[in-house]
Structures are given as structure tokens and as C-alpha cells.
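Next up: a single chain in C-alpha cells, the form predicted on its own.
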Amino acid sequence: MESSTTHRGNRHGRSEEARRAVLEAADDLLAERGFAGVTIEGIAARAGVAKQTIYRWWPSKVDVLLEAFTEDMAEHLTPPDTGDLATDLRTHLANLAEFLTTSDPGAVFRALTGQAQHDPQLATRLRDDHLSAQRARDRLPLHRAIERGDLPADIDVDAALDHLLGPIHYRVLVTGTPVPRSFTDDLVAAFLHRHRPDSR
């Protein structure tokens, strides 16, 4: 006789395992099939959970993809803290370029950004609820450098980030040009030349 604790329609015995399986399945399917090819049914089948399990946690596939992307950003795009601004920026920009161009989460980002061009509500959610958290992480190396006295206290941090990160996003989302390590290192060198001439 089956135990009353048996989970029917879900091969995962714990909710957290099921949640992770759903997020990973959404990432994988989007990378394989594109935004239009991702469905709740497909995610459920790939993750080995019931559709009802997904709908209990997320109202739509967009919500699944947004959560997957947000968790991936927090895991892979938290800047290092070595105590050296140049090292931290070089590492962070190189990680960002690799994340956006070669990873499944990067494919999720490109798909969500493309869909947001036609969906103002998604654009607002993506910008205000998800990318804002990454923007806060991106600021960390600059704020730490200011506290150490390695950057001027009056530097415009957001403008500095635009100069550092904007060219990477432009290549990824607009031109499709490769973003090699030499390119991201040059961005850091130009930034340091402007704001820390003694670091050349």
C-alpha cells in the first residue's frame, strides 16, 4: 500500500528540489527553443512536476523565467571584493560578458529583453523588480573604492557604470559583436585612466 506521503505527479520529494528543477528546465528550454517555444506544459514535463505545481508558485511562464534569471544573476554576477578596484572591475566585466554571451541565463536575458520591446508591463517588471537588484550589485566595487579613497568621493557612480557596462550590453543586444576579455579589460583601463590617472 502506498504511503500517504507519496508525491503523485511530482518525482521530487521536496518542494525546493521541485522549484529548482522548474527554474533549470525553464532556462534549458528557452535556450533550446526560444521564448515562443517555452510553455508551462513543456517546463512541467522537463522538470518532472505537475502543471499545478508550477501554477501554484508562478502565474505564467514569464514569472518562471524572471525568477530563474534573477537567481542566476545573483549567483554569477556578484562582483568580487579583492580590495583592488582594477582587479574587481576586470573580473566583473569579464564575467558579465561571458554570462550574457555564452550561458543559458544570458539567453534568458536576451529573450526577455526582446519580449519587453513589445510588452510594456514586462519591461517595467524587468527593469524595476529584477535589473535594479543587479544594478545595486554592479555599484559595489565603485562604492568600496570610494570608501577606500581609491576613487573621488564626488564621482557619479551611475554614469561610471553606464560607461563601463553600456558597451557590453550594446554589443550583446544590438550589434552581436563578440565581447572578448581584451574588450572588457580596455573598458576598465579607459575608466581608470579617466578617474585614476596614476593607475596606468
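Given the form predicted on its own above, I would also like to look at the protein as it appears in the form predicted in complex with a further copy of the same chain.
The text that comes after this line covers the one chain and nothing more.
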């Protein structure tokens, strides 16, 4: 077992200790100095790790951030399942807004999404490895509602998600406007008004 005993890297495999130190250092640096302040050199110095150890395991600094990001994401953004579509959506969207605007992994997400605008490979990886998984979680409340008969079966789920999630990301990434609970609740209201006009 790798985790059964601490070791410092040998034939047994890589050092978990070094791995954790690198990921934490990267996260800290991003939080403290912003994306430009995250350098391989700096991560190495802060983590007490050799540069070569980083290059051995990660192709670039964005890969370090990507891995650091992965570990934190799922727990934050799994939508609830109360049996009530409106409640589920309101909670989930509020959680998303808070994640994006205030959490550390949210800051990493913004940084990576920003970098992805200049780096198509990163964009692809970000979408394939992370956003698609999140997207699947985002779909759950709608699918459950369809199964319950609370939403029409022919609804375009992906378009619906874009309508719900898009404005939040837009405020976070483009306009910089705060995303209060009233805004996310209103998104849910608009959605429900269109697809369940009778209910309200």
C-alpha cells in the first residue's frame, strides 16, 4: 500500500507527501498572488520540493492547478434531492454562485477558465475531465423531475441548463456583478414559469 507507510519516493512509487505539498502550495499561491504569481519555481520553493519533481509529474503549472481543482470540486457542487424541483434548483444555483464567487476552488476555476481562453488544449481538458462531470451532476434535478412527471419529457435539458447556469457564469466571468440569492431565485422562477406555467 502506498499510503500504509510514509516514504520519500523510491521504487515503491511516488511520494504522496511531495504530491500534497505541491498541490497545496499551488492553491496557496493562487489565492495569495493570483495566477501570474503561480510559478513552478515558486511552487517548488514553497512546497520544499525540487522543480524536477514537479516536472516529473505535471506537464505544466496549469496541470498542477487542474489536479488541485479536481479534488475540491465534486463535494461542493452536488445538487440536493428534496423531491421538489424548485427547491433543488434554488439551492443548487445558490451553491454554485457562492462556490464561484467566494471559495478557493472557485478562484481556481476562474483562473483555469481564464487560461483556457488562451490555451485550447487546456480548454479541451477542462471540459472533458471536469465540466462534463459537473454537467452530469447539474442534470440530475431535471431528470428526476422528468421522471416524477414534474417536467415535460421532451424538454431540452441542455438548453435549459445553459439558461439557468449561463447568467451566473456571465456575471462571474464577464461583468463582475455580484450574484445574490435573488438573482439565482429569479433564474429558477423564469425557468419554472416557462416549463411549468401552471405551478405558480
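Here the rigid core means the biggest group of C-alpha atoms that line up within 1.5 Å when the two forms are laid on top of each other. Please read these numbers as outputs of a predicted model, since none were measured by experiment. Positions refer to the first chain, counted from 1.
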Rigid-body rotation of the smaller part between these two forms, in degrees: 19
Distance the CA of Arg20 travels between these two forms [rigid core superposed, Å]: 5.4
Core-referenced Cα shift (Å), Lys61, between these two forms: 3.3
